[in-house]
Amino acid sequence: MLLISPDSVEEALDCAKAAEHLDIVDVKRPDEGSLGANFPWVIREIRDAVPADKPVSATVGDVPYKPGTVAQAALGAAVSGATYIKVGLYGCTTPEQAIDVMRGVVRAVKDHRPDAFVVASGYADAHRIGCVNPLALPDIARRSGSDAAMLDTAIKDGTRLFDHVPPDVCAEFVRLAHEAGLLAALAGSVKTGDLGTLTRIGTDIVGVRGAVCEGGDRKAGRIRPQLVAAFRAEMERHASEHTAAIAAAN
């Protein structure tokens, strides 16, 4: 699945014109770090400018090892019309810790709405920061009750996920979450030329913003709907190559 991260009302509509073309609208406020979270009105509005069928994703922060107060973050996203909610554990330096504040955001959302799919979003670039290691996320993800376990960049530096973690390890980040029966998601500066490597590996969410965005910038462009739909093509490309290929090999 395609997931594009608008930070406006404006450029969701944008996205609603490239809806053929993606399967989540993730909305974030890029001034706020890596998973900053935006207003409740706005994901109201961005709910409310995208296709009813596209789900609606919203990130509650770089969140602090506070569970209670990322608990009632994750409620407002919730009630603010969000149904998959990312939680960017950049505050939390254990697993327990982690695991702690999960825990409080499954039963805050799903308590009010239980088809909810919640995302515990972990760092590539965790040594960066003293947060949790990123293959600890699946096991996070599966012992809170989470519905996917994430990789994202903290650093917006110009390094990537792949600088940070490499192909390799992020193959066993994904077996790790298909093994827990959860979703892999995973994002930080990925570029087209990413895909048959993220293909490869088995990734079922692929998170952008930069590589849609006018001029390759996420911060001072903007999405553009041809942007998407020429990443959107990229990653069928990559997939029915990947599925001939092991359709050969059988």
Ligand SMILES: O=C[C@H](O)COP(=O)(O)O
The other form holds:
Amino acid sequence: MLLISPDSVEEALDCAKAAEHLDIVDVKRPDEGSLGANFPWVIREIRDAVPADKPVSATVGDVPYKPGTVAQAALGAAVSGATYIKVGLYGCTTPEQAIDVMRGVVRAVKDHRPDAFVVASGYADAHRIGCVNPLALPDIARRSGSDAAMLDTAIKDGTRLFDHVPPDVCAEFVRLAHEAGLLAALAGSVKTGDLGTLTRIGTDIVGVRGAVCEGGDRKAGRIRPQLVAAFRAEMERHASEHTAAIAAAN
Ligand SMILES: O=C[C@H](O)COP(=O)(O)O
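Moving on from the form predicted alone, kindly provide the form predicted in complex with the named molecule as a structure.
Next comes the full complex, and the chain you just saw is listed first.
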């Protein structure tokens, strides 16, 4: 699946123009961090702006180790219309802290909407910010009752997912997530050139912003529908090549 992250209602309208090429519209506010949270009214307006059959995701923020605060914020995102709730476990330094936070989120969100989908997100560059190790995420997600484990980059300085977590370790992340019965989502300045690897290792959700913004600039650039379409076409091409390679090997 392709998850695209607009930062405003205007950009979400551009995503809506490319709706047939994407699977999830992810509301965030990059000015507040890699998984910065946007305002509830923006989530609601974006929910209204994109086709009803496209799920809206919202990031709850690069959150501190404050389970009550984060649970309440997550409920706010769900009440505002998001059905995918993504939490960046920025301030959690141990798996136990991360599980505490995610358990609160899962309960708050699923009490309100049992079919909501909760994503526990860590950071590929965790070593730069001192939060939980990327490979701990699948177990954190499983033990908290989350539905997916995700990695993104915390510091958007041009370094990318594979700069911090090489492909073989990403493959292990995906394997652990699948073993736990979860979806595996990967992001972090992903470009079309990464799609072959991401497909081969079985990534379920690829999250992008910069690659579908004009000039590849996630802050100054704006999401362009034609870039979303081109990115999706590359995903499809890699998926068919991968399927054909598997069929040929059998
Ligand atoms: O959830 C996905 C992120 O928005 C990825 O953003 P990026 O591709 O600019 O790193």
